[in-house]
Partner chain sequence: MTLFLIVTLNGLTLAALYFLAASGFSLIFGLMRTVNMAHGALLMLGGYVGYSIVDATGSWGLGVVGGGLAAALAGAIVQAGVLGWMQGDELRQTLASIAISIIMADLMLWHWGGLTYQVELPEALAGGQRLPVLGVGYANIRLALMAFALATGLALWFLIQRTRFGAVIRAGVDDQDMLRALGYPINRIFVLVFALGGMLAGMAGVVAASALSIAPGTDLQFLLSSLVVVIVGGMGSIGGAALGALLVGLAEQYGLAYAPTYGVVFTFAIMVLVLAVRPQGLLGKAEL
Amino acid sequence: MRPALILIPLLALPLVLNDFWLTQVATRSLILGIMALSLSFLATYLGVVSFAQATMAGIAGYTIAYFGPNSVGIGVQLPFWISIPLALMLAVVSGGLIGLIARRSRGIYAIMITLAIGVAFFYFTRQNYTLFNGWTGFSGVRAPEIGGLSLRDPLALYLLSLGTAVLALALVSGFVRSPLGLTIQAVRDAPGRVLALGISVTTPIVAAFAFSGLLAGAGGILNVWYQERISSFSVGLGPIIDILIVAVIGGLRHPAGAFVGAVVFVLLDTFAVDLIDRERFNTLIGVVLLLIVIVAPGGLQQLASDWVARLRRPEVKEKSTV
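Output the coordinates of this single chain in the form predicted alone.
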C-alpha cells in the first residue's frame, strides 16, 4: 500500500508541473536516482562502495550514441529494439568484469580499485576518437520515436524514467530475496562461512556487480536521451563523485534513499545560482553532505524513517494501555 501511495502523486506530477520542473528537476532526479541506486545496491547488500558506476552507465550511454542517430555521423545506426538490449548487455558485462577485478578487495581497497577503473575509462574515452570521438563525444543523440511519439517529449521521458525507476526498485527487491541475492548478503556478512560451505565467493560478487551494471546502464541510456549528448565529461570524476554524493545524502544503505538524495542534489544544483555564485556549488553541496553525515549518518531516508517511528510510538502505547 505504501508504494502505491507514493506512486500516485508521482503519476500526477505532470498535471501540476510545467515542462521545466518536469524535465529539469523531476526527470533528472529519477535518472540520477537510478544510477545512484546501482551504488546503493552494492553498498547495502554486498558491503562494497564502488566508484565505477559512472563507467557502467557511460558504456551503455556510448553504445546508444554509437548505434543510434547522432549529429557526429560516427557509428552504425541500429533499431532501438536492438541497441537498447545491446547497451544493457554491455553494461552488465562491464559490471561483471569490474566485479571480477575487485572481487578480493574490501573497504578502501575496493574504492581505490573501482576509482582507478573509472578514471582509466575517462581518459580512454577522451583519447580514443575511433569509438568515442575523443573530447567531443557524441552530440545530437535523439531518443527513439514509438508510434510517432518521441521519447524526448517531456511527458514521455518523465513517464519512461518513472517506470524505469519503479522497475529498478522492484528488481532490487526481488533479486535480494532470491537464492543468489541471499548468497550475496551472506558473502557480505560472513565470507569465511560461505567458503566453508563449499560455495565460491567470486560468483556472487561478480553477479552483484553485473546486476548493478544493469541498473547503472538503464540510467545511462536515459541520461544520454535526456542530455542528447555524451562525452568524456559524462564519465569523468565529477559524475563519479556526484553519484556517491546522491547515495550518501539519501542513505547509502537504503536503496530507495537514492531517489531522495537525487531530488535534494538536483534542487541544489538547479537553483544554486539563485542562492550563491554558481562556482560555489561544490562548497554548498559539501556543507550539505557534511551536515548529513553529522546529523543523520544513515541519510535522509533513515532520518525520515526514524521520525515516522517516533510519531507512531504514542499510538502503540495507547493501544497497549487499552
Contents of the next structure:
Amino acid sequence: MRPALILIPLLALPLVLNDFWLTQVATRSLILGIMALSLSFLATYLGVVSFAQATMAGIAGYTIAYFGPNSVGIGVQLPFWISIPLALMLAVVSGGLIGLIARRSRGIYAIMITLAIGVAFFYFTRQNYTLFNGWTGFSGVRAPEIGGLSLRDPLALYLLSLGTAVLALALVSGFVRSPLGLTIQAVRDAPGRVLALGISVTTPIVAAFAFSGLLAGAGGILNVWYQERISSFSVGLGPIIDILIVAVIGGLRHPAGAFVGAVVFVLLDTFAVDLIDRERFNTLIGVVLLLIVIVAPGGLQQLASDWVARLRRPEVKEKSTV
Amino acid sequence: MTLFLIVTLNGLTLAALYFLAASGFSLIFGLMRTVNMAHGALLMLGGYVGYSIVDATGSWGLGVVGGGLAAALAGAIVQAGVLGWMQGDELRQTLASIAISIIMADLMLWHWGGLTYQVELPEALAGGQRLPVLGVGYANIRLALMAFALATGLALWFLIQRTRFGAVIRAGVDDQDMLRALGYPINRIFVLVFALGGMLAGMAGVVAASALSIAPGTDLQFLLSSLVVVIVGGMGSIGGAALGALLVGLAEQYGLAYAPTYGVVFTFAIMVLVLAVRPQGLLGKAEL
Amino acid sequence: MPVNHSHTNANALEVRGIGKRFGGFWAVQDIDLTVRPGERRAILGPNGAGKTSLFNVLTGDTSATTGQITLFGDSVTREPINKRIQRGLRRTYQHAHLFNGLTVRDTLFLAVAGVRGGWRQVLPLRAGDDRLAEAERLAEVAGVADVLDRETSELSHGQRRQLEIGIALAEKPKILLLDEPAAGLSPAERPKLSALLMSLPKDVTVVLIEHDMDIALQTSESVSVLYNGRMLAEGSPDDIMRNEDVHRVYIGGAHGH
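What would the structure be for the form predicted in complex with its partner chain, rather than the form predicted alone?
Entire complex below, previous chain first.
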C-alpha cells in the first residue's frame, strides 16, 4: 500500500517533467541513489563505512565500456546480454575481494583500508592503458538497444533507473531478512558471539561486501550509459566523496535515505551555479557535508523525524529549553 | 645494475618523503585515535605557503619554517574549531575532516590556481654528488631529504619517549579521564598535538615541493601514501611509519621502473599482504 | 555416514595440564579435569580464581597457552570455537553479548542455523523452515516465547539470561558450560531458572560455574574448586564440605572478610 503511494507519482513524473528535469535531475538522482544505497546498506547492516563503492561501480562501468561500443578503439565488443551480467559479476567479485581484504577491520580502520583501495584503483586506472585507457578513459559509450527500444532515450533510461532502484530496495529488504542477512547484522552487533554460535564471521562480511558490489555495479552500469563515458575521474576522490555525501545526507543508518540524499545532492549540484560561483562547487559541498556532520550526524531523515517528533510533542521542546 | 641502484636510491628518497608525510598522520592517530583525512591538505598548504615565501624572500629555510607554521596553525584550528568537539566519536571526526580537506583543497585551488609549482633550491642543495663506491650521481636535495627524515624521526622518538610532554601524551592515550582528573588541560594538549602533526605535514609539503613539485592532487597522493604507510607499518607507531614508508617508497619506484603501467599494484599488493598476515600492521599493536 | 562407536565410552570432557597466560600473569595453570557423560559438575572458586578464564579456554573463545582438551575422545585443543560448537559444546556467558539489533526469534534462529551449519546458512528463508520452528521451541523452553519479536536490546536482565540459555540449548547440546547463569537475577526469577536447569535431559553433561556455594552443592553430584588459577580440590559435595583447604581459602575467604 505505502510503496504504491510513492511509486505512482514517480511513474507519472515523466508526464510533468521536461527532458532537462527528467534526465539531469530525476534520472541522475536515481543512479546516484543506487550507488549510495550500496554504501548505506553496508553502513546500516554491517556497520562498516566503505570508501570503495565508487571502485565497485567503476569496475562495472569499465566492463561495459570495454566490452561495448566506444569511440577509443579499445576492448572487445560483446552483445549486451553477455556484457551486462559480466559487469555485474565483476562488481560482485570486486566487492567480495574488498570485503576479504578489510574483513578484520571495523570503524575507522575499515575506512582507511577501503579509502586506500579506492584511491589505489584511481591511480591504477590512470597508469594503465591496456585495460583502462589511462586518464582519458573511454568515451562514446552507448546504452544498448533492446528489442528496438534504445536505452539512450531519456524516458527509457529514467524508467530503467526507476525499475532498478525499486528492485535494489526490494533486494535489500529481502536480503536482510534472509539467514545470511541476519548473520550480517549479528556480526555488526557482536562479531565474537557470532563465532560462538558456530558461524564463521568471514562469510557474512564477504557476502555483505559482495552484495554491496551488486548494488554499486548496477548503479555503475546505469551511470556509464548515462554519462556515455568513463575515466579515472569517474572512480577518483570526487565520486568517492559524492557517494559518501549522498549517503551521509540521507542518513547512514537508513538505506532508503540514499535516494533522499541523492535528490538533495543533485539539486544542489544543478542549481549551485545560481547561488555561488560554479568553480567553488567543491567548497559548497564540503560545507554542506561539514554542517550535516556537525548538526545532524544521523542525516536529513533523522533531522526530519526529530522535527516531526518535536511538533507532535511540544512539551519535549519546553523541557529542553529549561 | 646501475638502473637498479638508481631506482633503489629514488625509492629511498621517496620513502624519506613518505615518512615525513606519514609521521604527522601516524602521530595524531596514535595519540588521539583521530583519522585526520585533512592531512594531505595540510601538507599541500605547507607546500604552497613555502613556495610563496621562498618566491618572495629567496630564503629556502624561511620557506620550510613558514610552510610548517602555516600548516601547524591550520591543524590547530581544525582540532580546536571542529574535531575537538567530536572527541571520542571517531566516525564523525573522520567525516568532518574529509569535509575540511575538500574545502581546503578547493580554496587552495582558488588562490594558487591549477599550476604546478617547484620551490627553488638554495645553492648548497641545488647541485649533485657522485656517490663514492656506488658510482652514480645523486642530487643534493635528495640526500638532504633523507637526512631530514632521519632527524625528524629521531626528534619525534625523543619527544614521545623522553620528554615530559611526551609522557603526558602517552598517558592521555591510555586514559584520558585520568589525565583530566589530574588537572591536565587535555583539550589544549590535543590542539598542540594537532599543531605538531600539521607542522610535520607542512614541512614535508615544502620539502616535497622542492624535491619534486606541487599541484592540485598532491594532497590526495600524500593522503594515500600516508594511509598505506600506517596500515602497513602499524597504526600510531613512529618506527612502523618508517618501515612502512621504506617498503612503500621502494615498491613504488621498482614498480614504476619495471612495470610502469602496473606500478601502483605493487603498493597495493604490499598492503593486502600485510593485512592478510598481520592485520595490525608490521609494528602495530593489535586492535582492541 | 560412518558411525563412530569407539568413543562411546570416552569422557565428555578431558583436560590435561591446561594453562592460560596473559602477559606475565597465569590466569589458570596446570588444570586437570575429567567429566563423565551425563555428569553434573560444579566449578567453585572465589572471584578471580580463573573460572571464566578456564571456560574461555574450554570453548575456544581464547586459545590455551599449554595443555590438551579432549571432547568425547577427540582432541579439540587447536579447533576454533565454531567447530567445537558443532561437536555439541555450548556455553552461556556471564556478561551476555547479544545482538542488539536482532529480535529474540532471529537470535535463536541464528543459534540453530549456526549449529546445523552447511550451505543453507546462505539460502533465503522459506515459510515453514524447520529451523524457525526449532527457534520457537527453544523460546518456549527458555521462557522467552512472549517476547519473540522484541529486539534483544529491549529485554530485561532476567530475560537476557533466559535467552542465553535458549541459545545454549539449540540443537541438543551434548555438554553445556553455564557461567553463573543465576547471577544478577531477582529472587522471583531464580526459581524459574533452577526449574529450567533441573528440566535438562539427563544425558546432557553440565559444567556449572557458580559463585553461590549452596546452589552449587545442591545441584551438582561433583565439585571442583579453583583457587588462584589452580585446582585446589575435587570431590563429591560432601567431600568438599569437609575439605579443610576449601574451608580455609574459599569459605573462610568469602565469608570471613
